[in-house]
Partner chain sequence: MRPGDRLPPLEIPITRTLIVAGAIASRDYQDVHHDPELARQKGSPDIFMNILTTNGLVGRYITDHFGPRARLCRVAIRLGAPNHPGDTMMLTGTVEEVDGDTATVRIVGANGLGKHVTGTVTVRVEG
Amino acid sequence: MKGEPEADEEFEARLKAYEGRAAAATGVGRDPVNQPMIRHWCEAMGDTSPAYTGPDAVAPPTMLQAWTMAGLTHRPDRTAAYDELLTLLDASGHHAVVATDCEQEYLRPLRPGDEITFDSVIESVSGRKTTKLGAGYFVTTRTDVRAGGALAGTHRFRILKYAPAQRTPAPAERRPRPVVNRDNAGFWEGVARHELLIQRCTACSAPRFPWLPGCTACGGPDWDTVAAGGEGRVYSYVVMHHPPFPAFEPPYAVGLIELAEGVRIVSNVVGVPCDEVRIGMPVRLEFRRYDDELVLPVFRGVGP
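In the form predicted alone, present the structure of this sequence as a single chain.
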């Protein structure tokens, strides 16, 4: 694409030379594996497995990376080799970065009291790849996590270092359309009538949202609907500043709203400055028309 650095065999050979070199010096987890962190993680994820509580508790496997994190005020012990690699990519015009994916392998469970050590290696640097964001190189690091000297798991983390593609300003775009299918068509028909419909299992009366073909509580396939009264509270939220997205004007607040009926829905919080949105804030359902075709439920802040 115009304005992007060209691929160069000599340059790519220099990048490949970093494969196999250490990315981080031997690190020590800031805290031993501990029950409070496990409890917070499970509460955040809604995971109620009994394997993570009690005297024989283990840590959820997906917490593997959590025990290695440096925190907000500590810089990871990156090696000179890893810094050199990133500097080389920056200097060649690939100065933008985005995390693309990670993968983990679990070899043994971690238990409260385990002392964690870890080390990272630059596992691979790809050839030049062209993406919608721009052309660049995928850099994969592998972190081996140990407890008591024994390998407990492996965490691979991949980033894309790229040169942003040159783009012409896009014309004003419509807000994205919701995906309507046979499982949720009734919900969107209700929205068009300015009703927010919640599914209710006819076997056990459990409410559910978003709409699903069967009850997650009892497995029953039959259901009816109940219209939400419109009262709710902000259960959690984020304020979006970046990246910009056509048809959206940052900053704006996206909330996880807990309705009085006992289900939660993700939508915009409106009517108050986004930096004044707070967890627990009462909100009221309203329907906002964005164009001739699109009506969406949003929630207006109604109190501190």
Second form
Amino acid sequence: MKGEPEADEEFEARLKAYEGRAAAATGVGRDPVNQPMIRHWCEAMGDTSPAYTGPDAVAPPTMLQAWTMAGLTHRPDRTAAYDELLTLLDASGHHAVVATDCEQEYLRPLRPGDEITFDSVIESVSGRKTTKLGAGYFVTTRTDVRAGGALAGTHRFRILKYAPAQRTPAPAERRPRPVVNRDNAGFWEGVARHELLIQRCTACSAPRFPWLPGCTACGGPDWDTVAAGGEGRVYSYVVMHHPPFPAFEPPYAVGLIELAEGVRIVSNVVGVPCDEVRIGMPVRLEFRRYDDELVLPVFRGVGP
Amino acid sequence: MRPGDRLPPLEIPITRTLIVAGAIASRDYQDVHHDPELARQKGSPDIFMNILTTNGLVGRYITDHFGPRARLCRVAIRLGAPNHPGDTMMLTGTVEEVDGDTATVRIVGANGLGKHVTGTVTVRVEG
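Given the form predicted alone above, I would also like to look at the protein as it appears in the form predicted in complex with the partner chain.
Zooming out: every chain and molecule, the one shown earlier first.
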């Protein structure tokens, strides 16, 4: 809109000119206040108040606007002025509508049989506002609702006529990236070659996993690696149902796998329904590619 | 009833059925209240509850609490975060002002996205 401020001001002035004009003139409710509509309303709302049933029933006061609604096929009881205002907004791309505010005062109860009439005025049209849904204009109307000609309630209603914001689809969520540092870089280099490397202390030969700078058994700083043969068993596991994290589709099984080499590693147990994963279940290492950057070791269940 | 009194909260599961039933009971056939595809085209991720249903639920919350002698005088609400299917709305209320048999209650309906509705209700409880 920048670069065309005059056009905007002119457009807003055209909208503003509708303030104070009638939005509906002696609209007539499609049906008199009636027990079936009251019952449908109460069922939808879960409202079991005894005030709305029986021979002395009144309508729920909050139904006030419902009695003025045009319904599915009937043309709303709008004035030409209000139609013009809405058409101006539609034609300028603000074709979507959402209600934002409703203020009702109830002067006397409505009862089955009451014939409804209503008059409505355009109270205000806002300047152009930016909202989460998109940019648009707030239009406020005020309606007097009458039953048998006597004022029963008033109803101030605000809608936003807006141009829907373009939604850019969210990029497909990717799995979290591993944190690679100088202590574990060798491990991830192995994974990239589809090798699961276990550290081994060159002083005492103790295997260790995950990767650490020193031996957990003797404290020795020197190590080499052995590639896991791929055989293991489920030492323990959980099945994740909730909460759902991006890029993960519950339910899924997370296992603590004891490798044949004697160390344990956490990863997904795949290839078996997650409710069939059991402690002691034999598993076999495989490498799974999740996206163009990420390969992870996972464990396939190979029967009980 | 005294200023500062808190109403017990009311938890309302926002089902697709509630949204559609409320829209039809209020004779509101706007597609965004029953057609997910058309709702998406209008910038919403799914259908959402119409304001008349929210208004009805707020009215029910107040009259459920104050009982059959309660008469609603005024309900003023403002909508914020939409009520989409699968969410839950928790209605809470605090008595702000009492004048004889008339109380003004401030209400909030919060869902998983934030405040769906805020407003005030004036209710008269005949003795």
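Definition used throughout: the rigid core is the maximal C-alpha set that superposes within 1.5 Å between two forms. Numbering follows the first chain given and starts at 1. From a predicted model like this one, the values you see are computed outputs, not experimental measurements.
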- Core-superposed comparison between these two forms, residue 56 Cα displacement 2 Å or beyond: yes
